[in-house]
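The chain below stands alone, shown as structure tokens; this is the form predicted alone.
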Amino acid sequence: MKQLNYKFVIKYILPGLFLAFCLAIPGFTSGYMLRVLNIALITYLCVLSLYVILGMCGQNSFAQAGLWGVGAYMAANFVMKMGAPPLAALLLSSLGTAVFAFVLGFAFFRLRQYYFTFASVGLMAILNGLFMNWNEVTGGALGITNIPSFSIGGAIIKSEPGNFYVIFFICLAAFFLMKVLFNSALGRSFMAIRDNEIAANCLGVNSLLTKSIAFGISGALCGAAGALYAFLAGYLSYQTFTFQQSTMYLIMIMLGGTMSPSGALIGTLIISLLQEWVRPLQNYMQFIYGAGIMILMIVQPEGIFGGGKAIYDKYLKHSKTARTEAD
């Protein structure tokens, strides 16, 4: 009975309290910190895209910041050149980036193991070069300015609290969609490829198509993040969508843990808030990140969430054993 109570608390009570806390954040947080949290939540969508392609499918990609940029520039062009409503631009950018990533997946996933990772590095370099030089679409080195704020119907959302709620609920929807994906037949195909691609092929899984779908889903998340960033920032520059940013996403997912969307959230929040809390040490942040990841991979390779889950499962097992012996 006590074990059931623990599970009830972990599964329902704690998430409910966390949701209530998140909804109350704008009431006691400054505008500056809300902007930091808004950027962190947008970053979470990109890190969540790594959860799909790396955590579920076992394929590492350094192109996520590039896909983020594709979504951002798509949204800006849909709104400013085609007159699309921001909500439609958000959906079209997510879909467009998903199709872009899916098509590229068919070419890239013919490469095996770490060769795909190298190809994603090349893709990131190409996309950043396009962002810097394709003046007609990206504004070139000057970027795109005066992007309208997000709006739903006739309601224009300019305030930080308003943006927070929009971004938060989109992230919440993405989180639950990833939970559904994890428990679906497609999700099990992803994980079969991650665990043993040869065995998955023998069981009838089309690994090329399945990995391309995973890359497409990760592209959809990055596209949504890009559109939200364009509406929030109002300005896009090629200097934002860099290889270093893709590396940061990898650090975040490894820190939080690749086994759950919750791990992606933990890693994103820790790194995003750490950058604000230790601003005097900005010149040493890369050293801190590198040393921290090395130590974590040695001590707890499954990340913070994986380590916490292991401790929790061990505690439940110990409690069950103690009750059995007492009986």
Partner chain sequence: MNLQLLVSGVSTGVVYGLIAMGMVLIFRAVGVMNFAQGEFLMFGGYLCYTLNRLLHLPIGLSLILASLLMGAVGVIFMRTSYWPLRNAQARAIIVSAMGASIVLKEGARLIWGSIPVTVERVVNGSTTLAGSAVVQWQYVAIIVISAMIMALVYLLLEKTFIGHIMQATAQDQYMASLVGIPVIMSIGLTFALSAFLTGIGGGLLAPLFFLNNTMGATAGAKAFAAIVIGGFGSVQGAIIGGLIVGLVEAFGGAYISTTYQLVLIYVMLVLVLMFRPQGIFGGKIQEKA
Given for the second form:
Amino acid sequence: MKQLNYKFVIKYILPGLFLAFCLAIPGFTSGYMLRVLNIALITYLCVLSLYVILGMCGQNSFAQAGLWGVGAYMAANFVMKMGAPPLAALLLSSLGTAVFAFVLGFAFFRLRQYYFTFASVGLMAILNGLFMNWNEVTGGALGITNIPSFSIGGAIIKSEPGNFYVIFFICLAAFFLMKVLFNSALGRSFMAIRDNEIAANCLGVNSLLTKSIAFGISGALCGAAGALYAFLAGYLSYQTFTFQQSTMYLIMIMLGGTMSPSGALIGTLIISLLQEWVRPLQNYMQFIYGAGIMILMIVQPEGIFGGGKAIYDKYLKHSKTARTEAD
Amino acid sequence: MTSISNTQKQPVLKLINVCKRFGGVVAANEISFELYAGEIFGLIGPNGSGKTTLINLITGIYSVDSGSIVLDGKNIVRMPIHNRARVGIVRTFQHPRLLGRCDIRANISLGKDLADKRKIPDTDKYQERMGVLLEAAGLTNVDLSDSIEKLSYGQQKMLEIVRALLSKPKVLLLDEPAAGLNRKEMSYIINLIDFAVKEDICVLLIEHAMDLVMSICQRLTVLNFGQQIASGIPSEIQENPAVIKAYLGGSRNAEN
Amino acid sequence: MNLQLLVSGVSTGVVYGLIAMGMVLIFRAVGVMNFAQGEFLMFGGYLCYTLNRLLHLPIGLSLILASLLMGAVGVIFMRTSYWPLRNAQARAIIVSAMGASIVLKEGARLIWGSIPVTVERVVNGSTTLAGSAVVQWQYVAIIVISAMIMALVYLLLEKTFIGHIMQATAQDQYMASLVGIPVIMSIGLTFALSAFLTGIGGGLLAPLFFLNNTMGATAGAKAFAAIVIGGFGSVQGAIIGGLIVGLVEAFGGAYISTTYQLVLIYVMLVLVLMFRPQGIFGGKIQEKA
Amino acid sequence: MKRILAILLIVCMAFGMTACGQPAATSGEKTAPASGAESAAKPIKIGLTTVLTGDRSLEGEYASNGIKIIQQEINDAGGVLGRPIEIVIQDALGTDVGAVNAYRKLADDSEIVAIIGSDSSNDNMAVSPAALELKIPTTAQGSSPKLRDMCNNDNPWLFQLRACDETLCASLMRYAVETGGYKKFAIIHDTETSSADQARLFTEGLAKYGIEPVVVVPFTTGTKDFTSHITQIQKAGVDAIIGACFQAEAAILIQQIRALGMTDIPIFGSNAFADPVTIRLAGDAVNGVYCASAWVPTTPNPKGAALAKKYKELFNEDCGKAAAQVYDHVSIIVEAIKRAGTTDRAAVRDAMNTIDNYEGAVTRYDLRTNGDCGRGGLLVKVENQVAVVLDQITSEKIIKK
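Hand over the structure of the form predicted in complex with the partner chain; the form predicted alone is what we had up.
In what comes next, the whole complex appears, and the chain from above leads the way.
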């Protein structure tokens, strides 16, 4: 057995190294880069929510940035008007957004396929209109200022590195929850709906309920992301939670590949960092960014991770089966 | 119409005067038959005679225009699709509909999921049952963590039946299970159907392969243009002039 | 007052109709919603501005030339953001169109700057109808020109050979190529026509609403609502949907709420979807996107 | 092969567009110190976040031009502390996240002494926590009262180097009621941050005279057709209209008000109504518009007039508000560096607080408290498509300590 155990390397050593690297990040990055990463990780939660509803359940939603906003404003209100501790606000707003999304899903998922997508475009516009004009709850166009930082049991987390660890661990938890969901009966029923709704029904899957649950779970992720954003930014305004933001999530997940949480992470990081990399271009930055998206899509229409997985299946899995046959 | 069923047994599934029309086309006209536990019931007819439509009506994909479908004495015509699956009506498709981007284990687990939803208590025996089924289907050598795309068409069809059987259904509807399969694979299908019969599941079989239908079905019914033109045991059907005219025609020898 | 609202509603409505019609043409041809359609409006307007204000051509000629140039832009757009992805999933095409819309928006800013500009009116002045309703002739010009173009395009699609080729390709690309229709040309034509239709709206609207590089997003969003409300995938539906959106905007703003004018349209969109998903005038929809 | 072709096409498109692009406004990270004599000395860096790309890029165009002028002027005059200055620009993208990222990117450069925020209260409020955390003197171009309170109470590092809208709105309303003698007002405003704020302040300004607006018509940013809004105003029967929105909407609004038959009705507007862009777009219709503006190119202020002249020469356009503002912001920061005698951020912050009577191009500044530092603006009326200054508004600062 001179052969290296690929499975072991891929399953444990590489992720372990990656984890160690991530934990060390605050040690060698600047405040700016860390801020970018923090926002990217919060965005990752929203992209994961799109992974649940689009990648697993096959329903494309443009309302995710709206749900993100719902979570953010909920958290701000819980903390500032009701005096809830941030941790409780995080959980409550995640739960609240989940319920909100679930109820809406129950209404919207009577629509099939792209009609739901259309409805989600409408929902996004309606939510943005509310964020801008509902003075009592969202502070209107001026937004909400002076939102306290995140804290756990009295320990206030104000610095970027502190926030990084909090957000990182929540993302990690979400990542593993996705893995659990993927292997659960619920996850399988999502995927059955994605692949063929009628066949799924014939296996006892209630599509309306299941899709609503998927939307609810995506709402929970967006809600958590919203709360984290509120605590990190300290300021909320309508100009953050826009349709453009939702389309960016779609770009991210399409680029990374809709089929895995890791792909979503890669897509999120590429787009988030691409936006910052093109900064030195100043006036040309968005132009090159747009062209970059086009080129990336043309080169890798199935998403970058889609390609990666194909390579994994082709070479690494092959060597594994070869080995079992040799045994 | 002669019936060979045991009169002391209650039918599991009963169709009473089921009608369905699409625009001007009558897809099912006054169809009635009953299925008993552990029985293999054949449904044959030329292309476009309404066989698959009938399965779609039983599973609820289409709603019936009139008539009733009774499972264990309960009319289920108003039940949505997923609830019909949960009370024990499970089907396969002409072309297997599996989770294309998942591994084999996930696909099989969908059957277990349905069993859980049906509250079948023997989950501890699940592994054992799966092993038996996979062996019967000739799928013992496959790696369960492989992608579903690694399986041949025939194996995928087998897998779909295994998945259906894992949920311990009351009624199993097989839509052309043997189409496109070779002899060896056909024998696995027979294995699986035998397994179903042993578990007292009633099997409704749509099939074009005449020798298979004639050899394993206890009773048959023949459809033509949505009409039930004959019912009975295989030997009777084979001699029925209406059937020969409508379906087998002069090409019966070619069929074999 | 109502008459005045009617004229403004109809004239903005027909422009939404032009954009929506362009979107529907592309949707029918390639089965994907074009998320950069609003940018065509903006780009067409700027081309018209270049011809009219920078090269000092008369406005009529500028409009015609600009919309013809837009046809070329449409072909380039097709070649870069659709054609390389024609075999990929629809979502990939949507994403690349989003990238293209950023490129168009920012490209226009780099070329023409971010200070809003305007072009000449087709007809100057205004008239007073029914005592109090003031109607600017430009509004009437928009309605008349748009209606003419819509009618022409409709005839082109239904009555001419080119139209039949485009429709055949839209229905089944593979079959079309089997009977000898060059698919790339037919699709290119569709994109050109779509950009032409939408682009002319930019030049017409410019004197009333001015041009800036970000006007496409709002217009595109309203055209999208028009398509869904009118009936998905049908050309007539797009026109009627555009008119409905324009009128709801005008009368809803006057009688219900101006704050939530835009929200109103989307509430209507959601309601239409809930109760009549195929749209008010839509028929059967092919399952494509 | 086809993919490569497509990519080539995109690249060609990109190059084609950049080739036709305007040569202006590409200053940025690579801006070299202009003066040859001081090139040996290391430049003092000042950051600027502004919206270069995206939806509000008009501001960025003005700001980058204004920066060029002031940088040249200061360096030609020998710089500060014997060193030239260099202004580093980052794009705020017009979103909260973009503004904060741009700010953080600048803040990472420890040589940057102070940062100038963008022309939006939203952006300024979004970067406030970062300014407080990183302890960098930051100037805000937003004019919202909420921002003023934030500067005064929560964040000693943030300076609102601008007359708070309250002063301007109140004096415009005073003029409208006392001089104009109007009593029935309609307010039409954008629901976007600063416009909504100004609309509120106009209402408050009127309330001092016991007048309530007859009708308030809000609209969403990007609204192009105001027929339904204007018919509401017509129906209400008013003798003056108050408007608050950005340039493009203001121009459309003015044109449509005139076109729909209200040719004589006076329009009182926020900053944007007498902006050069608005005047150019709206044409004749803009005549007779009153405006309490922080800045017009026809300002009687000698420094401002010189700037306006210079800007016109260099860029062949009228000088916009954002250009004049960044001009003043840089001057004030340089003044503070001069007074502090060091580039230490805290020392510069303290030095800024000592500036109490600084004559800028826009107005006089008083930085003894952080908020509402600009002391006033101009009351203008547009006649023959020129903004004619009627009066200069100056308020004295009330220092509560």
